[in-house]
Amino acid sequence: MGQERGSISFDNTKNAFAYKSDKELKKAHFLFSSMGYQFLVSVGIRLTKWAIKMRLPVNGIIKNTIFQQFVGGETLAQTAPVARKLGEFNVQVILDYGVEGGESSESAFDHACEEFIRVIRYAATQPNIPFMSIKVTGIARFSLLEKLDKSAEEQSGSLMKRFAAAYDSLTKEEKGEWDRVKERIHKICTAAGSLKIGVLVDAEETWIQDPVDVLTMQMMDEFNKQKAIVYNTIQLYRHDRFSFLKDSITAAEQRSFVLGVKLVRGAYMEKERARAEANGYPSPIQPDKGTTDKDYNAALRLCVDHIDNVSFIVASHNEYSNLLATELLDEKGYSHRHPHVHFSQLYGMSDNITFNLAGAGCSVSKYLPFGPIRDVVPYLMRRAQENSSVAGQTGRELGLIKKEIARRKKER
C-alpha cells in the first residue's frame, strides 16, 4: 500500500503520470519490467560499457531506452522542452551537467567550471529552474582530495582546524592546485549568487568528503548571508552524518549564515562497505536501513525546528519521509511552499511522489541530468543497478505504471 495521510496521496496515478502519453507510459513499463531482472541488468551494463569502449554504434539503443527515461537530453537546449512540460504541472527542475569521471587535468577542470557557470546562466533565463548541481570531483583531482582527507583524519580538533593542518602539510605545488580548486568553486558561486540560482554540491565517497565539506562550508559562509545559494549534500546512510548536520547548524548560527542542505539517504553503499572491509576499518555505513530511515527522519525534524537558519531539500524517494516533512510543516503552521523547504526526486523515478506533492502545493523539482550519451553512461548504469537491486523500488514503479495503464483503458 502507498502512503496516504491528510490530503496527499501517493497512490494517485492520474496525477503522477498526467505528463506522459500512452506511448511513453508503455515504454516506461517495458524498461522497469526489464530492470526487474538483475541478471539481465548486470549483463546489459557489462555489454554497454564494452560497446562504448569499442565505439560500437549503440548510442541509438541507449538514447531510445534508458537515456530517454532518466536524462533530459544531450545538450542544455534539449532540456528545455522537458523543463517546459514539467513546468506545466508546477514541477521545477534541478539541472545536473551529468559528466563523471572524465579527464583529470587542469584544463579539463577549468572547462568543467565554465560549463557549470554556463548552466547557471541558462537556468537564470528559465522560469522553473531554481537550482543546479555540481560535483567537486569535476573541478578537482580525486587523489588531491584523498590526500587532504587522509591528512585531516590524522589531526585532532574541529573539521576546520584539522583541514587547516592538512592543507599546511601539502607541497607548494599541491597548495597551488588546491587554491585553484577554491578559485573555481568561488567563480561558480559568484555567478550563482549574482543570478540567484542555488548550487547543490554533491556528496562524494567518505574518503574524499572532508575537503568537500570544508569547501562547501567556506562558500556558504560567504554566499549564504541573506539566503541559501550554496547547499551541501548530507548522506544519512552514514552513521556520523546526523551529528555532522547538528554541527553544521551550530556553525551557521555562530557565523550568521543560512545553512543550505540537501538531505539524501546515499549513493555509494556497496562501494563503501567493500572498501572498509578490504582496508580493515569500521564501515562508515549504518548497520541497517531502519537506522538510516531513523536518522533521515530525525534530520527532517531538526531542519524544520531550525527553519529560520536552515534551507533544506528533501531529496528522497521514500514516501513516508516526504509525507513526514509535509506533516512537520503543518504541525508548526508553516506553508508547504515555505521558502526554506523544497522537495526533489530523480527524473524518471517516483513520479507518484513528485506530481502529487506538486498537486498539494509543495515546492518540488525533478533532478534532471544532461550531457553526451557516452558521458552520462556512469549515471545511467547507477540508475539501472539501483532499480534492479532495490526490488521494492522497481516493483513500486511498475505497479503504479500498470495501475495507470489500466485506469486509462477503463476510462475510454
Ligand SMILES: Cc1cc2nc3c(=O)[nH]c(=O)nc-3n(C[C@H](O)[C@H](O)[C@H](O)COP(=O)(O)OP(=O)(O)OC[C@H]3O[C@@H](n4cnc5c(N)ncnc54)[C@H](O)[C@@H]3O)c2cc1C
Second form
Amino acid sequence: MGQERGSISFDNTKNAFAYKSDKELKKAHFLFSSMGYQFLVSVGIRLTKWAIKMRLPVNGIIKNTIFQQFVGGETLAQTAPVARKLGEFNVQVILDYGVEGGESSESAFDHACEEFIRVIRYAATQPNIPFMSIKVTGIARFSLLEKLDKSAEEQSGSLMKRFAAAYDSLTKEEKGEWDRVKERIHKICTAAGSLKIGVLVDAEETWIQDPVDVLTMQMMDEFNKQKAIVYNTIQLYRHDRFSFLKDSITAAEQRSFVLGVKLVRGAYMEKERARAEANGYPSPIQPDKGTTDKDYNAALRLCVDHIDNVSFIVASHNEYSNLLATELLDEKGYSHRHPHVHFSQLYGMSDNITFNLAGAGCSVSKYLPFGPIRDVVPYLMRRAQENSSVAGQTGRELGLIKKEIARRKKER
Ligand SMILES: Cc1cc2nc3c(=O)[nH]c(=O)nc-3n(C[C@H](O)[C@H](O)[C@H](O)COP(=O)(O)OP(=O)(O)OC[C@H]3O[C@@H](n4cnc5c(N)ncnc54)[C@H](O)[C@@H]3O)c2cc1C
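Alt. form predicted together with the named molecule, vs. the form predicted alone above:
Every chain and every other molecule in the complex is listed next, the one we just looked at coming first.
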C-alpha cells in the first residue's frame, strides 16, 4: 500500500495514528467508510447546503462528524489543544481561518482582514505555528476579481502589463475598491513580516486567479527581500502553471526577492472542466492525472534546483511526490530540514505521510482550518467530494485506519 524508499516509510500506521485514541480512530473509520458511498456524499452535500440555507439545526450533526475530522475548531482558542497535540509529535500547524467571502460587504472584508491579523499575532505566540493561510476571496469581491481577470485576459504582454491595463479599465469606484483590497493584503503582510509568520495565499478558480497572482507577486516583491514571508500557490493540474512557475522564478531572480510557493495539484478540477465546456473554451486542466503528476514532480525538481531563491511547500497527499521531494534534497546533499523546504497535509488526511515525515526529521505541518460551521461548509464539501471516490483518497485513508485498528487489537 504505502510508499517506502530509503529511510522513510509511509506504511507505519503506529506513528501515523499515535495521536488518535481508539475511540477517535473508530470515528474516523465510520466517517471514511460513509464517504466511500458517492451517492451518500452527493445527497449529503445537497441536503447540507439546503439545511443551512433554511437555517435548520444541523450544526450539531456536522460538528460531531465531518467538522471534527477536518477542522480545528470554531474559534482560534479551540485550535490550541489540537496544535498542542500535533506539536507533541513534532508536527507544525498552518492556521487557516475558513472565510470565503464571495460577494460580502466592504465591512465583512475589513473584518476578515482584522481576523487574519489576529491569527498572525496568535501564531507568533505559539511554538509550532510558522504559517497561516489567506484566501483573497475573503478580502475582495469575487465579481471584481472576475472582472479584472477577464479584462486582463483580453490584453497581451506580461501578466503585470495585462493587469495594469485591466486596472485602468475599471470605473473610479472599482479602482477605489481594488485599492482597498491591496491595502488589506498589505496590512496582513506587514503584520506577518514584522512577526516572521509566513502568509500562504491560496489558489482559486482560473477565472479569478490572475489578480490573485498579481497581488501575491507584488507582496513578495516587497516582503520577501530577506526570506519568504509571502507564498503564492501553484496548481499543477493547470497545463500553464509549470511555465508560470518558471516565469515566477525568473522574476524573483531579476527583482532580488525570495519566491515563496506552495505546490498543489489543484482542488477545482470538475468545476473548471464543466465551466470550460459550458462556455466553449479549452479546458485549463491537464488532459489526465499522469500529466498533472509529471508537472507536479517537475515543479519539485525545479524548486530544488533553485533552492537558494525559492522557498517551497510540498502541499500534497501523494506519497510518491513527498518521497521524491526528500530524494531530490538527498541528491543535492541538502538537509530534509533545509529552511526553504516544508511539507504539509490537510488536517484529517494522510496522517501516514505527515507523522512519518516528522519522525524522519522533516519540517512538516497540518493545514488546520477553523471558523464557524457555516463559514467552513464550502471547505468541508470539498473534502467530502475529494474523499468520495473509493479508488482515490478514501480507499487510502480507510485502508490505513483499518490496518491500525487491526494492529492495536493484535497488540492487546
Ligand atoms: C496543505 C495543502 C494546501 C492546499 N491548498 C490548496 C489551494 O490553495 N488551492 C487548491 O486548489 N488546492 C489546494 N490544496 C488541495 C490540492 O490542490 C489537491 O486537491 C489535493 O491535495 C489532492 O492532490 P494531491 O497532490 O494530494 O494528490 P493526488 O491524490 O495524487 O492527486 C489528486 C489530484 O490530482 C489531480 N487530478 C486527478 N485526476 C485528474 C485528471 N483526470 N486529470 C488531471 N488532473 C487530475 C487533481 O488536482 C486532484 O485533486 C491543498 C492541499 C494541501 C495538502
